[in-house]
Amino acid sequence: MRRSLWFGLVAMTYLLAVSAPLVAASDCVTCHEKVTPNIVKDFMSGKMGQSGLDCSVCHGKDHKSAEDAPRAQLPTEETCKPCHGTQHQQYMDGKHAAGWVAMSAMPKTGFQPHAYIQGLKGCGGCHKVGVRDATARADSRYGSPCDSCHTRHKFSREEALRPEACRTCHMGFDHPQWEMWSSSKHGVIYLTEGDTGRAPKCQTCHMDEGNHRVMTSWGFLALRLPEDDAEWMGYRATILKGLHVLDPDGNPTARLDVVKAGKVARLSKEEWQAERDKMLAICSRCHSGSYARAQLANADAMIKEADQLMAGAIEIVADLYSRGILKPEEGKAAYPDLLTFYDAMSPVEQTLYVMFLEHRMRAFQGAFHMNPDYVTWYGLAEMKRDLVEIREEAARMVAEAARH
């Protein structure tokens, strides 16, 4: 009977231990016990917060009370630098360190509202898991890149291996990755089984190891240069010039120095051929070589298929521009952009934007995430109809100024 009730003491001494904190709460837990209560479950209940660490280390030590509380700082990438320096020097390599230079590269989003930006509702909620310097952060203060991915204040390592942690900003119009993983056979075996190992995720290919440089070899653009191929650097030219990254004369513009800060494309053999190595070698590991080689080339193509139609089309709402019956904003070449996406002029480019911007991105993601369906039906389908659309709706414009 004492042997019994020894070992039951013993056992309930454990338990007590295990569930007990590890650490006194701090004054900064005492009051945010009572004033968001969830905020502290989450961080007591993360590594961080069982670690011991304390509120300032992020937050710094000038918010006492509720009188100040806009004194507390609020971390950003260089926060989190000192404890994380491997995965913060990866991020800074990569493209999502440059996600915030969008908000200021796209020609139109200095007229967008401020709560839709700053506000970090619409563009900016997403592009917020790139650097911003301290004039964009003033404007908000709130939201920083590595809590993208490791909500706060959790700051989970499990939660953000998950694909569901990538699906918030990759999803939707013009990057339905979400969409088209999920519905693929990967996604599909990932779904039905879980996380097996069985069928790659997001970070499988993407974050291989753990790697936070996440970068892939053709960039969001689907654009590279040099281009051996004269007939796809032929298409690859139009899709620059609307872009304005090239002049109607195909020279280069301040735009190129836009794309390479924001590492949207690939601007050399080397470059583009790292990234695909490394993709290959990711593949290789459930497929063979030969049938991963050519299951990239067949999307490279796709590229190409998308490129001539996209170059098409530009090439007919150009030939408005070269007539005067579509006329250029001031200080801008007499050619249409793409960049201007929903704000473009006319229903004509409102189509163009919509070809390059959604089905043109879904004709080659598509391809490159193994969904059929996405490739064709979402993709190059929509792509001829706009094409279509697009030449229609120019010949009706000419006739219609010829009898002006």
The other form holds:
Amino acid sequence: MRRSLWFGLVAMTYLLAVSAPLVAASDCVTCHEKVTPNIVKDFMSGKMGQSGLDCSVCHGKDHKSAEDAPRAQLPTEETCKPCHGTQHQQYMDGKHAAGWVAMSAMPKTGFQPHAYIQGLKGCGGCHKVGVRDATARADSRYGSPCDSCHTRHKFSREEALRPEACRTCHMGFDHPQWEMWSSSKHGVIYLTEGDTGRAPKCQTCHMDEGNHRVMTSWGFLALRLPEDDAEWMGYRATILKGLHVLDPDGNPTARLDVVKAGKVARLSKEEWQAERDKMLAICSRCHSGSYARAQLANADAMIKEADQLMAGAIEIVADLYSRGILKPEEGKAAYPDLLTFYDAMSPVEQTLYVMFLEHRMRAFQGAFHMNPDYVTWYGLAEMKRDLVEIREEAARMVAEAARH
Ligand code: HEC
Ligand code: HEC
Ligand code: HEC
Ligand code: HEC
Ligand code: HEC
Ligand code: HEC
Ligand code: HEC
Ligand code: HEC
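Return one more block: the form predicted in complex with heme C, after the form predicted alone shown previously.
Now the full complex is given, and it begins with the chain already shown.
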């Protein structure tokens, strides 16, 4: 009897000791254990919760009750900066930080529904990985970049190191890196063996040593300047016209400033080569340098193949503009605009945009992610089909115009 009472007391003291928080629970926690218990649980399961940090370090202290919840501050990347200056700086120097700016710069973004952009249900839901300025934040409360890969409120390094953390955004129509990588030899080894480190995952190649500055040589659009290969530069000039970065006469437009501000392309050989050298050094940890260089050079060559087809298609549609069969929007040059995406007004331009954004992307992204199937059947083969369709449709339009 005495013995079990003694045992009970010891057990209770022990339980109290392990369950007692490092510091007394704040008002935030006490109330939120009832209001949002899973948020408190997640936070306490992560390192920040376990270090004794309080909710108020990110949300401020202005909100104190159920009635004044709108006074809770929602964190931005600036909130994390005082304690995580290194990651913040790397992020700011990289491509992710420009995600919101790049999205906003598209010619039709301003015409999309509020819920779709600011409300994060469409483009905005992924592009919130970028910095939203004060105007954007005033327009819509939610959306912070730093919980994109280590999700709130666990904020786990381990979670962010899994390739699945990138999957929500790097998948689908115009950037299926998840699909390409996971069905490549690299991904299949990961899926077969687990995270043993024998084959690379997204973070191995793009966030080496935890560096938050993601940046590649070619970028999303695969347009480097300058270009030594004159034939290739000819194709690229046509694509740049199709992006309205060059006007139909080949002169730079205001969109070139957007390219610079959004770090859309590397604009010097040195900048391009620096990223390439970093990547080659990573491949060379497992492969021979010669093997890795050959792999990447062949992927570069696939961009050129794709660009040749793309330029051909753009010129066919441009010809419809110069004949006056297709008419530009007011104030715009008489040339197809690839960046209007699915808001393109004619079927022939719809085909052209899909050729550019879905099929050209796959033809080279697949090559960089060691996926011959994407390069072939989802990439080059589809581009050839698009070109046939565009040629046929243009001929039909020219014939029809001649009849009227
Ligand atoms: C007396 C209870 C109570 C206290 C104390 C309290 N909260 Fe809340 N809080 C709530 C309730 C209830 C909501 C949900 C309101 C709603 O349904 O949108 C909320 C919402 C929030 C939100 C979400 C706001 C939004 O716009 O979605 C945050 C963040 C938050 N609280 C943080 C805190 C922090 C930090 C503290 C301490 C400084 C704190 N809370 C203290 C009850 C409380
Ligand atoms: C390290 C910073 C950080 C800390 C500490 C933190 N949060 Fe948050 N919290 C965030 C971020 C980031 C968001 C997402 C904001 C957005 O979407 O704009 C968020 C959003 C929220 C929301 C609204 C979104 C939702 O999913 O309902 C609530 C409620 C909330 N936090 C409660 C809490 C509570 C309670 C604590 C303490 C247990 C806490 N937070 C601690 C960073 C933090
Ligand atoms: C007041 C300082 C402070 C602020 C503000 C802060 N953190 Fe932390 N953070 C810490 C501390 C302390 C740790 C734990 C370090 C350790 O134990 O290694 C940590 C750890 C982390 C980790 C690593 C967790 C792990 O599993 O290893 C991540 C990710 C993280 N913080 C993200 C964020 C983000 C995102 C924000 C902003 C929304 C933020 N932090 C704001 C202090 C802070
Ligand atoms: C919330 C969505 C989201 C998540 C999660 C995400 N990304 Fe991104 N990523 C983007 C967006 C959007 C862009 C384009 C940014 C821009 O427009 O400036 C991008 C661009 C990139 C780029 C392209 C750099 C360039 O040169 O153009 C790389 C590489 C990249 N991400 C790697 C990753 C990796 C690795 C992960 C996972 C650890 C990841 N991303 C997680 C949305 C995301
Ligand atoms: C599923 C998430 C997702 C959605 C939805 C999404 N994007 Fe993206 N976007 C990304 C990712 C990821 C990248 C980077 C891809 C890469 O580099 O291969 C990107 C790249 C871009 C880029 C190129 C940025 C650059 O500098 O190279 C622009 C511009 C862009 N997106 C605009 C938009 C617009 C406009 C919409 C809506 C019509 C949209 N995105 C919808 C995830 C998304
Ligand atoms: C073996 C290394 C490796 C792995 C693993 C890898 N990538 Fe890449 N990635 C590359 C290379 C190489 C490029 C092209 C770099 C250049 O521009 O020269 C690239 C380019 C990109 C780009 C820019 C557009 C494009 O596709 O060309 C994005 C975005 C990207 N990768 C995201 C991811 C994501 C997300 C994952 C995981 C699902 C991933 N990568 C896995 C090597 C890798
Ligand atoms: C594209 C995905 C992604 C985004 C966006 C992102 N992180 Fe991370 N974060 C990671 C990955 C991956 C790791 C693990 C890196 C490693 O240890 O190799 C990590 C680790 C961390 C750590 C732990 C570092 C350590 O060594 O323990 C902190 C702190 C952190 N991130 C803060 C931030 C902050 C602050 C932001 C916003 C400015 C941010 N992260 C945005 C992917 C991301
Ligand atoms: C962490 C080690 C590691 C890194 C880093 C790595 N690889 Fe691999 N790679 C492997 C392994 C292991 C295989 C499977 C070998 C095989 O196919 O027999 C593989 C397979 C490949 C294959 C497919 C070979 C085939 O026969 O199907 C290509 C292509 C390739 N890697 C290229 C690259 C390139 C390019 C880079 C850098 C952008 C890179 N790898 C980075 C480990 C790595």
